[in-house]
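Given next, in structure tokens, is a single chain: the form predicted alone.
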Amino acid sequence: MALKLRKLSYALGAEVCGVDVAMPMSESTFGEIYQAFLGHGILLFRDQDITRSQHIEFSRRFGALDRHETLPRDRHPDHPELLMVTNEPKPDGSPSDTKYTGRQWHSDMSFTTGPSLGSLLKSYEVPEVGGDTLFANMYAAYDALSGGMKKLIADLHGIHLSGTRKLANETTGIVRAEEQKRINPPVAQPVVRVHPETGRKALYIGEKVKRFDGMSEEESQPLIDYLVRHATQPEFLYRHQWRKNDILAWDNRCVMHQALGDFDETQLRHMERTTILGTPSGYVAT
């Protein structure tokens, strides 16, 4: 039976209909799913009431999983393959360390020399309204650039930093910033990456990029700002409205995303993410 897909937006994304990811799946069926993943950039699986182990096992079909050693505070204590994304306060009443996770335009793990192939995020609890996630098609963003701009950025490398998100309080922020700088030194990534499977060029930029290698922040910022604004125009975007038990899989090699804080933070928003390891890219910047 052919895989049934429903497009999510003009820019990118498709819903995979009628598939329970916890059930046994043939190689041919998963092969169709993976080809859809490459073709659409984002796949949505609704109504996936599955266990953490089942989430991990399905994710492994896409490739080897990150154990999140670079984000030790955020991973699940019993399942290091799962990264916690929640606004639920800690037992002592202090805000979760992951309260502001993802609220910048970024690609997962771009601040490492092994940036992510893809991510699979499962929703457990969602607020009554809001808490959406925006996604940008970075193939389309690159293709829409002028020839002159493509030539200008062809050999540039952006310096990606970890730990640049807003933090729950100033003390936590200082501690985390020092910790992340020690674990994850700045990494230079090409501004234009060639997708290793499709061969297409995509912009690889975001708000974790603070300067270009060989240039100052002051010199770099106008072009960084332009490229991020360009890539996040409405015609390149999909906005996902979460439901409980959604699984959203996206290709970090050609898709950028941002979590929105457009919800009542007294309401629980709890999600857990697996991260698929990607091919080596970039270098540690001095």
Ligand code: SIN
Given for the second form:
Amino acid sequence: MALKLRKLSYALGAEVCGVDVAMPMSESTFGEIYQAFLGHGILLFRDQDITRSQHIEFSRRFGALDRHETLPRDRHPDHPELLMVTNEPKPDGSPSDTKYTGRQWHSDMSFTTGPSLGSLLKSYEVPEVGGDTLFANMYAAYDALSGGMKKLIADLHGIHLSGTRKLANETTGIVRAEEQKRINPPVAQPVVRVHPETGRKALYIGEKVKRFDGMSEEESQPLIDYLVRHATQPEFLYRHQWRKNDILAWDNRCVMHQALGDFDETQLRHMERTTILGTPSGYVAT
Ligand code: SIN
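Provide the structure of the form predicted together with the ligand, given the form predicted alone shown above.
Next comes the full complex, and the chain you just saw is listed first.
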């Protein structure tokens, strides 16, 4: 079967049209989907009114799934393969711990030595307007750097920290942040990562990077800021406007993303994500 693809933006992404991911799928059809995933960095599947188990089963076609041991508070209580990203208050009325998940430029699980291959995020409830997600093509961002900058960053490693910028809940948020620090010590990742499947170089940076290994925060910050600003220029971006029952799959090895807070927080935004395990990368920073 020839896949019907529709490009999502100049920079990256394609919609896969007419595929129900819950239906049996041959190896060759999935092979085409996976090639499109490698080629476009993001794939969108619309109108996927499927169960959690079907979301998990389809995700397994991409590779083994993370059980989110590094983010134990954020997992679905019955499905550890699903990471919650929701602003739905807890049963006791307190704010959700994952209300601000993803609100900074990042690549999933970069703060571990097994950063993710890719993620599949499904939308269950979306606000009337906004709640968009921005994505950046990090191959294109790397390619557009000058030769001098490519040389300068070639051997740098960025120290990635876990955690969100904003705490949803003053009490449980602080406990959660402390727990995160304990479970996830800082990890150094190459600033230029070679994609293990395509062999292409991509920038591997973001707002979870606090400094470069062997350098102080003060020395590192201007270059980190420059690289993030460079990579997030409009020509490298795709902005996803969610509809209920979208599944968006992205390649964390060449795409970074940020959830935007551009919506009315009294409205529900409820997403669930599977995270595909990637190959080892980086080292625990001392
Ligand atoms: C994430 O960072 O995985 C969540 C992105 C989003 O909620 O849009």
